[in-house]
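One chain is shown next in structure tokens, namely the form predicted alone.
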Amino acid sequence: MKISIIGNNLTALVLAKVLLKKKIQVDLFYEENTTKNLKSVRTIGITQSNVLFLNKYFKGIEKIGHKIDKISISTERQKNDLLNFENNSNFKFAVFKYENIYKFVKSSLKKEKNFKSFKTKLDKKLVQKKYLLSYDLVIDINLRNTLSKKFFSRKIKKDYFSRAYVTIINHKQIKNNIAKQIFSSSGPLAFLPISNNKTSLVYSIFDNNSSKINEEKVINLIKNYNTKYKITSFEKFESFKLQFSLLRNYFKQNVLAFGDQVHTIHPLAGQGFNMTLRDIKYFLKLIDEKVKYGLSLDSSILKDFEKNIKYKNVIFANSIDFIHEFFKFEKKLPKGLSEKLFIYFNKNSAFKKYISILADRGF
């Protein structure tokens, strides 16, 4: 069995590794330069079940992440924690610097005999019909080439009219195992610890064009909402526009679309890469079923994948979108009513358990 992967990001490398463990030959094609991503302040939150999954294929990967035991949620109007999710016996999720986890995963592929990677002009390579016919399956994670534009152009889109500002703060050493999400009037602000003296910040600020947003203004907003850290410095800022996007079709012929470009969601819950990891798990399950019955890998597996995973991704993505819209609306509710609502949910152990399982494992 032979599979081609188009792309060179973290998703592509993880997918390559797990397929290789299934004794499948993998050829990876790419043209983008990953140097920029490796110098980024970007971090990734990975849920407990997904960390355990990755650790089966990348031994010791959990050690390079910073484990989070508790998640607290508050709003600007009600600064005390409105909702708390914690795990006394284990961790809720772990936060990884993108650079660290990327290098860790990539290094594990060096000794794989059935793995080859090729740097090439994707458009020139992929438009050739003989390329598609030379592989059982082609998995396109790049989705920015001629092939993708031809096969996967139909999407459901929503503009959040927001921009995410990402940085890392250096601060005085503390026990740093609690992630905090503040739904401020400017937009959701997440504090994600990556060590006892460093914390990643993701601030999704509403961009209504009424006032210019610059780095100084973002820093002042962060300082206004920070009540925990004695900040010594800010690392560089990066920003990107926020949009909601769901691909309408996942496959065409023997080509499967995969990764962030398939489902782009709001970063407030840190679930983007976790959705992709769940997609990988289900794809492996389908491969195991094919192998069990001695069947070849063909487009039928792509049809089964779309049929069984697409609706789950739609529900989950819209659930994250609902959370975003709810907290935008919450500030319009009478404060007393809003407070009672959160007190009820915070005391409801069944609700909190269900939400924790959903966030960890998906649907």
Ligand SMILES: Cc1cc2nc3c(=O)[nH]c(=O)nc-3n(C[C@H](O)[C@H](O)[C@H](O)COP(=O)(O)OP(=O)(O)OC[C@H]3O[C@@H](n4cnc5c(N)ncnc54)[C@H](O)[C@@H]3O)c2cc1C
Given for the second form:
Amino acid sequence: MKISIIGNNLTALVLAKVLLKKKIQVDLFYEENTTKNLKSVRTIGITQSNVLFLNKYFKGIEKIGHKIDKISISTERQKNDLLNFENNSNFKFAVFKYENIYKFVKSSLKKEKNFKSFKTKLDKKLVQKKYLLSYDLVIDINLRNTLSKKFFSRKIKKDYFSRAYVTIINHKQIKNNIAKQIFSSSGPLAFLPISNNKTSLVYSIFDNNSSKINEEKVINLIKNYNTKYKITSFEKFESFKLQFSLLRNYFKQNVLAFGDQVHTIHPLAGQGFNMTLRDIKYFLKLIDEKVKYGLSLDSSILKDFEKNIKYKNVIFANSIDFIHEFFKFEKKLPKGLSEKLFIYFNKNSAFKKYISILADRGF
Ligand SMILES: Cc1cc2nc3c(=O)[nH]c(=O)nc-3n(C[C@H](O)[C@H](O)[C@H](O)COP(=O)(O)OP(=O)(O)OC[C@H]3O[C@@H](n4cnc5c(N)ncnc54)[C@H](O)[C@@H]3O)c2cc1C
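Now that you have shown the form predicted alone, what about the form predicted in complex with the ligand?
Now the full complex is given, and it begins with the chain already shown.
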């Protein structure tokens, strides 16, 4: 069995590895090196069950992430923890520097005999019919080439009129195992510990005119909300326009669309890559079933994948969107009422357990 993957981001490499473990031959095609990407300050929070899944394929990957035991949530008006999610026996999620996890995954592919990667002009290659026919399946993660523009153009989109500002703060050493999310009046601000003296910040700031806010203003806002860290310096800032988008069809012929471009969500819950990992798990399950019954891999597997995963992704992505809209609306509620609401939810252990399971494993 032979699968081609288009793209060389983290999703592409993880997918390549898990398919190789199923004894599938993988050819990976890409256009650009990721060196520029790796100099980024970006981090990824990965939930406990997904870290354990990755650890099965990438032994020791668990150790390069910083484990978080508690998540606390507060708002502009109510500075104390309104909601907190704890795990006494195990970690809730782990935060990875993108560069570290990328390099770890990439180096594990070096020893794989059934893996080949080709740097090539994608458009020239992909539009050839014989290319598609030479593979059982093609998985497109790049989704910016002529082929994907033809196959996967229909999307549901929403503009958040927000930009995420991402940086890392260096600070005095502390026990740093609690992630904090503040729903500030400018937008959600997340503090995600990556070591005892470094914390990643993701600040999604509302802005209607789509131009960037200057760095100094963002730093002042952060300093205003930071009550915990003795900050010694800020690393560089990166910023992204935030959008919600869901692809309407996941496959065409023997080509499957995959990864962030299939479902782009607001980063407030740190679930984008986690959704992709859940997609990978389900795809593997379908492959196992085919192999078990001696069936070949063809577009029927893509049909099953779309049928069983798309609706879950739609519900999950919309739940994240609902949280975003809820906290925008919460600011308009009378303070007493909003306080009562949060006290009720925070005391409700069944509710908290359900939310924790949902965030960890999805639907
Ligand atoms: C600000 C922000 C924070 C996020 N935090 C989490 C998280 O904690 N947990 C999680 O599961 N998913 C998170 N996501 C989604 C996650 O970044 C992507 O799913 C993941 O990076 C895909 O990586 P890739 O290498 O496969 O794809 P790539 O092709 O490298 O990237 C795809 C997307 O990643 C996002 N991205 C690019 N640079 C950064 C950066 N510096 N910081 C964050 N995202 C970037 C962009 O939206 C881009 O379109 C976040 C997204 C954003 C925009």
